[in-house]
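A single chain, nothing else alongside it, follows as structure tokens in the form predicted alone.
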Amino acid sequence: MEKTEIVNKLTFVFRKIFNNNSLIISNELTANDVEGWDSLTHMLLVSEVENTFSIKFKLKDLNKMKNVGDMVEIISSKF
């Protein structure tokens, strides 16, 4: 799967989870940049990403995710 396709799907997921249709994601985006991105929404986000891409993150994957760019790289590595 190409990274552009991953980013497009992630954009849909982020907008759904954060209920914000104007949310634009970037590689540098972190929880500090999005209003309402707390531990609960983070878990919802991870679950929705796993469902969307039909993947499962390992704990080491989650620990590596410091921003959206890291998430894209990890998702890309699973295909």
Contents of the next structure:
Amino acid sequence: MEKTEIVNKLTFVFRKIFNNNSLIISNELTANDVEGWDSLTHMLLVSEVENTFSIKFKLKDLNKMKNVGDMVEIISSKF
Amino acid sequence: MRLNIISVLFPLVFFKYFTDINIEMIQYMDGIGLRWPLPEIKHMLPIGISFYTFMAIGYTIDVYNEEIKAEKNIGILALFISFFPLILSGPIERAKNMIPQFKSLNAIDFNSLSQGLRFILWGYFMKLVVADRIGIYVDTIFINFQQHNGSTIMFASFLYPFQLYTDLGGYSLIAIGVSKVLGISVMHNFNRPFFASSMSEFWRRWHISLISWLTDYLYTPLSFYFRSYKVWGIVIALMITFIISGIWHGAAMTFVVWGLLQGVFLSIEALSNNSKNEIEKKYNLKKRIWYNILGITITFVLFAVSQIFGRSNNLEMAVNILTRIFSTSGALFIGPPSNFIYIIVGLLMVLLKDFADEYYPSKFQLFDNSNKIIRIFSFSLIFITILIIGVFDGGQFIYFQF
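I have the form predicted alone already, so could you send the form predicted together with the partner chain?
Time for the whole complex; same chain goes first.
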């Protein structure tokens, strides 16, 4: 899957989870930049991303996601 | 990795819970006419065992997760696990922050020396002046709570969270300061917790090193495991995490209830988060002062109620205390007036400093004021206050028992 396609799909997931229709995501975006992105909503996000892309993360993948860019890399490595 | 974690955990579990379980077993076996073959072992808890156990487990998992490389120099690793300022009661540091600092130690410089000494001074003020003064009052009330009326017990219950904060918070600052004097930067353990306007925010400001440890090594794997249950998976993970955290504080039902309450508070917040956000946005509530004060008050009261369980010797006592708060009334018990006045003055100073740091971070600086005279005046004032009204009877530090 193309990275731009991943980012587009991810944008929908982020907007749904964080309830913010104007949210724009970039590679450098981290939890600190998004209102409501904490350890509680993080797992909802992870599970929604898995369902959207029909993939399964490993716990190790999770530890490597320091920003959205890492997340895109890990998703694209699953295809 | 599992073998390593089990072997590291074994001493902690043995020393913390063996005596309790053994005594229970002896009584139980006696009850049915049998002699328990193991002798009753009563031993002291090795100093700081929880804290270096947590650091060792964190290190093991970080290496396993490839977050850090395994340290080949056993001296450096031993220094990390047993770094003396942190060994008694934390902050529970991470190898990723500490080991690189140990490897590139510089000569002690004036700035970190001076910063460290300021932390130590304020830490001693929090601990010796505020925490131990509050402790005298709170102990008097809780030990004889049957003799006191509802308003007094409620007042003591509201003071107790401040005692915990200034006790561990003050101790942590001393530890952070001692490390800083040696040129080592250690994470902060408290971030003005009583200005949190929700329970989840509170737990990001209270005992940060323990909570972030629990988040990384317990809550995250658990919530990951239960993630297919969506928000309910988070609820399960929260409950397990806080119940384990409660049992770590002590093998007693009071701590289980304490953990259960935190889990319930946070779960309710997680479940109502979306609707709460919508209402806040619709009425622009987050900008209203009254709304924030309301949030801060509710958060504080909920935490204080949960701490009644943490402070009580058993569940019966906690329930009796709660009942007395609502069933009796009368004038507030003051005790020795000087102690009471010291509590109010000391606590006000801590809260005013926190208030200024929270809402006006660059104004009203005393310790860091650019004017040398103001700086020296504030150091001296705090130092003299510690000497005059500090409690120097070698009273126990609450977190030694953990």
